[in-house]
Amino acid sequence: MSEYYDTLLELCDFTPEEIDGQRPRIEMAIEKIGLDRHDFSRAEERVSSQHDIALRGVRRLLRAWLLELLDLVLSREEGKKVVYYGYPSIQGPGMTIKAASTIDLYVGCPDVVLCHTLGQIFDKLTPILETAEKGGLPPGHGLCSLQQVRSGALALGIVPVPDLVTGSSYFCDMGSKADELLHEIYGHPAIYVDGSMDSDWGAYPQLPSARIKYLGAQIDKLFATVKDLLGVEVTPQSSEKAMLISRRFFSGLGRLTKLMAADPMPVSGVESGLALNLAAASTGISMTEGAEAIELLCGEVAARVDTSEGIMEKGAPRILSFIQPFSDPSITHMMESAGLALSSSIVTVPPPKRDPSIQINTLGEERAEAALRDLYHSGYGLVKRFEDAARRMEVDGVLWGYLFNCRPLAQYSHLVKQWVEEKTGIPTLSLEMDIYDSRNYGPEALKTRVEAFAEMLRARKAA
């Protein structure tokens, strides 16, 4: 017998047989989250209007996010041990732990999962944020809204108290501070992966061995703690398994980025963001279904490119952005309606290749070296990555959407713009926003600056 939630699930590529098989889990999760038939009606409208569901690859990605939500919310009821990690996170440790597990284990980033499901699909983040603001992370203090999502979801009982949390204090001090607050409230153990984002100006992409060893030792400490607390031992074999999955995933993202460089742009940046962030948040569904969904999407987008089908007019300025908003796709759609083709993200433009002369001694050092080559090197490394990516992608403009309440990003609020424009001559918009909570930084609040930037780029291309 069909239920009120069936239509949304069918829009997201669930078959009737799958829905019937999952019905007890679906209804248990709906009760825990507090969703009703009106929420599902609104979600149907949002998915239909905000996502390109003519593409089955998009529907498969939405399905993956909803399956991940079920796994997260029900992990304790289903007898799993639970490990949470923060965002942004060094790519790999979470997936490696999951690959090493021989027990029922949920590993993921609940904050990002909730943004892409309760936020992006259901538009139900506000009650979670308000709960956190009443319980230790108050508004008006420049606190990370992503940490508020986790805090509020724990307080409301939407997600379970974990068996272990790992914080990304190598990048953001707010993550570990919030985890310390939650540890005091709920008592779960936390292991902090520490590090340093400092380096001599101009050093990137050189990697001092001391930094690789230090950050590597911190990651190895995490692996040792997981073994002690959960009995899950990370091995070279499990690490290689995780890396093979990750390579396939990011190979698909790289292909999608190249396809989106076509003129006209064939698909919205909303959908590339949906794909990109799945790997960052999920070490469950992304490992089993993520790469396949992205490859399916790439095939469909390639077909659009072959027929010159696009979502905006030909000749629109192509933009390199930082990352798409997680919970409110209307912001990206506003930017594209203004005439900006958000064709690439710095996160999907590959970093410099590994220096084979660097000696790697542990699994942690292997992960550390890869992270330091990418976005976790230094302030200089960040601006150089933007410069190099803008040149490589041959874009018309750069959109540096920095989070006002994220100290690691806000400190470069205007440096990225100054550096990229001076080194490449490519116009850059430095835009204060919040990619998780759009209550104060919604599309209307950002529209005037975005439209002016788009008009300037069009005039520049026409000159």
Second form
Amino acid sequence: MSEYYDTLLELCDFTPEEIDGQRPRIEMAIEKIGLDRHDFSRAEERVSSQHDIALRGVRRLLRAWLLELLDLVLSREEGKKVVYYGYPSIQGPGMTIKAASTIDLYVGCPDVVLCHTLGQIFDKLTPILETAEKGGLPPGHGLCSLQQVRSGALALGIVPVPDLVTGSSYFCDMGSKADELLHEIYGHPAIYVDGSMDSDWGAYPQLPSARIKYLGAQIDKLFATVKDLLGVEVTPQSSEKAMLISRRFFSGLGRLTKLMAADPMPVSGVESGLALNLAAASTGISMTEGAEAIELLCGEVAARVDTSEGIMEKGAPRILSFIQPFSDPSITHMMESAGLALSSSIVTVPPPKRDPSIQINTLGEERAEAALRDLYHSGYGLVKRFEDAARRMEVDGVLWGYLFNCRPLAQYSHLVKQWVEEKTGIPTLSLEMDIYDSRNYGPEALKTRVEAFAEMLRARKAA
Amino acid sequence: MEAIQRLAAHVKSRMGDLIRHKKQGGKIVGYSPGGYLPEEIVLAAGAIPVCMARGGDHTLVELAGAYVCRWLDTFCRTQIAYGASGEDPYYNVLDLLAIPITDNHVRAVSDILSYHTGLDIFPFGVPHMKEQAASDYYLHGINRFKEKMENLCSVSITEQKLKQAIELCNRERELFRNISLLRQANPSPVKGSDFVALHHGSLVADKEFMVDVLEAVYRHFQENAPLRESAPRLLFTGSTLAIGDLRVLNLIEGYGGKVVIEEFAEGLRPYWENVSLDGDPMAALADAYFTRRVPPAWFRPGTERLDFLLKLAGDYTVDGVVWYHLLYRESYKTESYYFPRRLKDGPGIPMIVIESDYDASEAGQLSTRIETFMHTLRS
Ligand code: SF4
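Starting from the form predicted on its own, produce the coordinates for the form predicted together with the partner chain.
All chains and molecules follow, beginning with the one already shown.
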């Protein structure tokens, strides 16, 4: 017999048989989260209006996110050990741990999963954020809303207290501090993977061996702790296995990035965002189902490109952006309605290749070197990456949507724009945002500046 | 007190000294506060260290808006404005600005000033954990700094020069420690604002002169037994107590409170640990400045400091804690949520949390809250 939640799941490419098979899980998760039939009706409407569900690849991506939500919420009930990592995370350690595991293990970034599901699909983040605001992360102080999502979800019992958390101490102070706050409340162990972004201004992409060594030692420490606490031993083989899975995922993303550069832009940045963040959020079913979904989506998008079908007018200014909002697709839609083709993201433009002369001694150092070549190098590395990517992608404009409550990014609020415009002449909009919590940074609040920017770019193109 | 007045006069004319030193070919090395830059290395190279710790002025906070959004720590925004505006005499006189990178707010100062100024900036990392790999990384950073100083000053920093500088700085730390310990007595002979004035003076003063002042101050307080008093005894702690940011301290004293012990990440000189004179001086510096130093809230976790605060509260028999952090310094903001419970479960004393953006519009609320807190402590 069908239930009120079936329609949404079918929209997200679940088959009736699958829904029947998963019913006990689905109902247990619904109860834990506190969703009702009205939430599902609204979600159906949101998914239909905000996502390009004519594309099966998009529906499969939504399905992967929902499966991740089930796995996360029910991990304790299903007898799993639970490891949370911080976002942004160095690509690899979480997946490597998962690949090494012979036990039932959930490894993921719960806040990112919740943003894409309870935020993006259900629009139900507010009660979670409000709970966190009463629990040590008050509003108005520039505290990270992603951390609020985790804190509120734990307080409401939506996600389980983990067996271990690992924090991105190499990049951000807030994540580690929030882990500490949660440790005070729930007592779970936290492993801080530390580093120091202390390279000289102008030194990108040079990578001092001391930085690789320190961050590498921290990642190796994480692996050792996982062995002690959970009995999961990371080996070169498990690492290689994780990298194989990840490579498939990222090669799909690379192809999607190239397809998005077509004129007219074939699919919304909302959908590429759905694909991109799966890998950042989880190491579970989405890594396999997600890769398939991206490949499927690429095929469908390629067909659109072949027939010059697009979601925007041909000739719309092409934009390099930072990252799409996690919880509220209406912001990206607003930007696209204003006429900006959000065709590429700095996150999907590959960093420079490894310098072969760098000596790598451990698995941790291997991961550290890859991370430090990318966005974890330095502030100079960030502005340089923007400059190089803007040239390489031949965009008409850059949209630097920095997160106001994320210090590693907000500190470059003005610098990215100043640097990119000075070095490339490409107009850049510096836009203060909150990609996790749009209560104060919704589409209406941002629209005026975005529209003016789009207008200026159009005039520039026409001149 | 005469010695403190002498220090004030010295600080007032300090810029003239720096300019003369420069004219004679000497080097001036600025550094950001936080206690992670061993001044010994600067002194051993024959240069003058100056801590860039001025703050408290909202005009600068507003000026910073030209360079960065407002969601950064108030003190760090102030440094960005001082440095980038080109109007600050201290920043203008520097030959090098050394910035131990402790958290993202300080990293912002380093990067934004690197872009906007012609300053020679030397950032080096302070890890956030106390582990062997972290100590090694810190030691690596200060070794790089030593090399940088040798190049800047065209000298070789010998072990002997370094040990001489360590001895001088140890004497300064020891005197601060001795003066501070006098305050365990009840009543304390030292006013909180006098102790802070000594610290702030020491951040720019000539080191030998400073030691002389501290010796005189220590003698004075030893010889002048305090009178009976009933002021609430306070632990004053937080992120940054900048030179010029005395508003909260003045209000506390104005409402009859007595700060008997302070603990700040920035703006006060760490004085609890001396540097060993045995063995390799660079390793000894790393050991004292990093490994043995009680770390600020941006360490993960911040437990060591919170335990230290509880110890200070006991040793100095305080009646309450004034927790003062600047806006958007998230590490302090987060700890301020759960530390009161530890205080309540431990010594059973209350805490007030004060936040500031150096804004005059905060004055009324600040005053009322501090007055009420003092009233509560008395009743
Ligand atoms: S502050 Fe930024 S880097 Fe830190 S947890 Fe939040 S989003 Fe991630």
